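Here you get one chain, nothing else, as structure tokens; it is the form predicted on its own.
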Amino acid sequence: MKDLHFFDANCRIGNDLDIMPKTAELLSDLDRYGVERALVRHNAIRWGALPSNSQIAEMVREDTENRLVGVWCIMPDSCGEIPPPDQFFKLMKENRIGAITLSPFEHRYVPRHNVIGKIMDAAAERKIPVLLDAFAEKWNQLYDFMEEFPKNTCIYTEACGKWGYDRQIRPLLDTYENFYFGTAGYWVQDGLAILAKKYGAERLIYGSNFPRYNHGCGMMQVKYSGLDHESVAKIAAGNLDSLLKGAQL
């Protein structure tokens, strides 16, 4: 397809063991497959949210072409680990961070409104995307989370528990208009076309799950989904770009 741009919503770089890809490796891989931009989170979020936030900010700064947008992890405010929402979002903007995520199970808290409601409500008001990669095959917890935070803009980016779970996925798309579905790991014949026709191509977002999967595999899935060029362009980059531009940081 001509003039098709890709914006990868599902990339991880860096970790404490210094063996995962970093900024240069990701940019090189993006070039190899022809992906223009990427939304990146730190691979060590589940081990340490606050150090990973500062490290991903440093890695994003290494990208002098502004192709990378970072993701920060939130924490409950009960222990004073992150600043108040207004200050937190101001720091996000200053560090080219465009979205947030959470790892409640590793960080030992229950992701409910009386725990993280203050920052989640502020994120909903500002339309800041929330990546839900922590809920891999945790369907009960994911359903509970969406009931708690129905107004938040959420992208289900996890990539290991989608194949064969349409009866779990589709009710979320049916119920929550701000719930977006990442393509990584959804290896279903004609699956993207069916979802796009049922819920709209605007609800689907390309992601590779780099470095576990390469960018090209997911690109092929989108390019040859059978959808028209306009729909493919939305999934490939347009939807994510619109969400990030719409966030009021």
Given for the second form:
Amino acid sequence: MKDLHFFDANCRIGNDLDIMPKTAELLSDLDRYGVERALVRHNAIRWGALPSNSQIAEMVREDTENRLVGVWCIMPDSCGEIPPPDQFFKLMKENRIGAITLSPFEHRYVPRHNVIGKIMDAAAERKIPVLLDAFAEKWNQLYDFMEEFPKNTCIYTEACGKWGYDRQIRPLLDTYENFYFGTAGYWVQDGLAILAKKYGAERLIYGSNFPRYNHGCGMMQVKYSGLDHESVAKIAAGNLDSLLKGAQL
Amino acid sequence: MKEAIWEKKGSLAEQLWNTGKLDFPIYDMHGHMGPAYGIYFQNCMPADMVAHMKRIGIKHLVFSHHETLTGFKPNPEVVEICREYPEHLRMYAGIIPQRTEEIKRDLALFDSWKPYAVGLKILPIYHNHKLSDKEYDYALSFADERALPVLIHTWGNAPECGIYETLCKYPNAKFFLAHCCFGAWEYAERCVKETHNNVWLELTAVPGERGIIEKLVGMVGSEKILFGTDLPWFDEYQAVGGVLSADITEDDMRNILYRNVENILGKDW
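Alongside the form predicted on its own that was just displayed, please also present the structure of the form predicted together with the partner chain.
Next comes the full complex, this chain leading.
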């Protein structure tokens, strides 16, 4: 759409035992709703960071129009399962991967500084966004994580329910200036405008949570949030675009 | 990129995208109001809610006040809120099964609350009851005698709540199954198809779920689906956007957003 561009921060494709949409289906839905670009992670990260990293890179390559940007999952520093940070980030760039995520509870480690500090510190220094989608309803652990890594650029992409969770999320927005809030599943009446007025539209990032949710409902909510066009454009695409462009891979 | 649904000339999706409104009234058949214990709402008071409704063109919101359902605000006080916004607000009288005398007292007044009170709201699970429990008999018989709407909270555990059995007992009441028995879609289908042609599925929490509106339309037909949002829990633009985002016909969308309600309650209520 010419009046407004959308860049979806919250899409998952591939595996989950082969019932989930893959690249073609995501691109088809992006077309249907007029979403230009998407930040996409693997649906089966929980089954393994390395195979899902490899497969999401393949699936991103299937998009020949460069509309998709991938997300890779990190692992603890000590076991050597992923390359050292510089090499990992170089590989990310080569594979059109723009952000990282983590799945500590399913991969069975504690997300503390002495476990993942090397790669998280390097990500903070290079301003590489960290997608937070592993802490659904684990608010204590999420608060601990943010205390441990206050300098990282984090995008909350949980969609852990579609009932507004201001009481849990606002303290994080209050405390961490690099904490960004993804809109998927946050469907409270007038909620986006209220958050944007309190924290700035720069802190909100449009996400659909595809394939569970379609793109269209959230697009309409953003467009008619009641904010001015400049703020809407930032939430719809501008903020995510800026974060990814600011990352030094 | 191909043409997006919002760009299809003359479509409802294009109309809402470009103007923020549709060329027909929308009826939201499931709302609330006021603070709620498990969530923070900044805009949950009548003036903010009505302003939100007017922005998108909701003709009527039928709501049950949070504080009525939690036992703090009696139904008569909610009638007074409706009187302040007579063009927009309608209410379900909240039924608390533990308060049998209050139910009788309120229902004795029900006819005097017209046109604001249009039906009853029942939340069996929240009130630690099954719909089939005897504590609901009086209210359900009252609704059945008058062919009133009864909005019943349902979710995926609906099969354990005595819903279907109760629907079968009351052929005249108009039952709206809130949230469409979310997740128990086949059970919802049974409740619609194997009762007395007096059951509709109400969509709160469903719009936006990829493919689910399509599935429900396929199962029961759009004539049996009503629009709702739990306002202020869900933004009207998100929810209407979710209906227009579904891969269903525009006739289906119109049925869901207003035609079915007008067939049930008329245009002037």
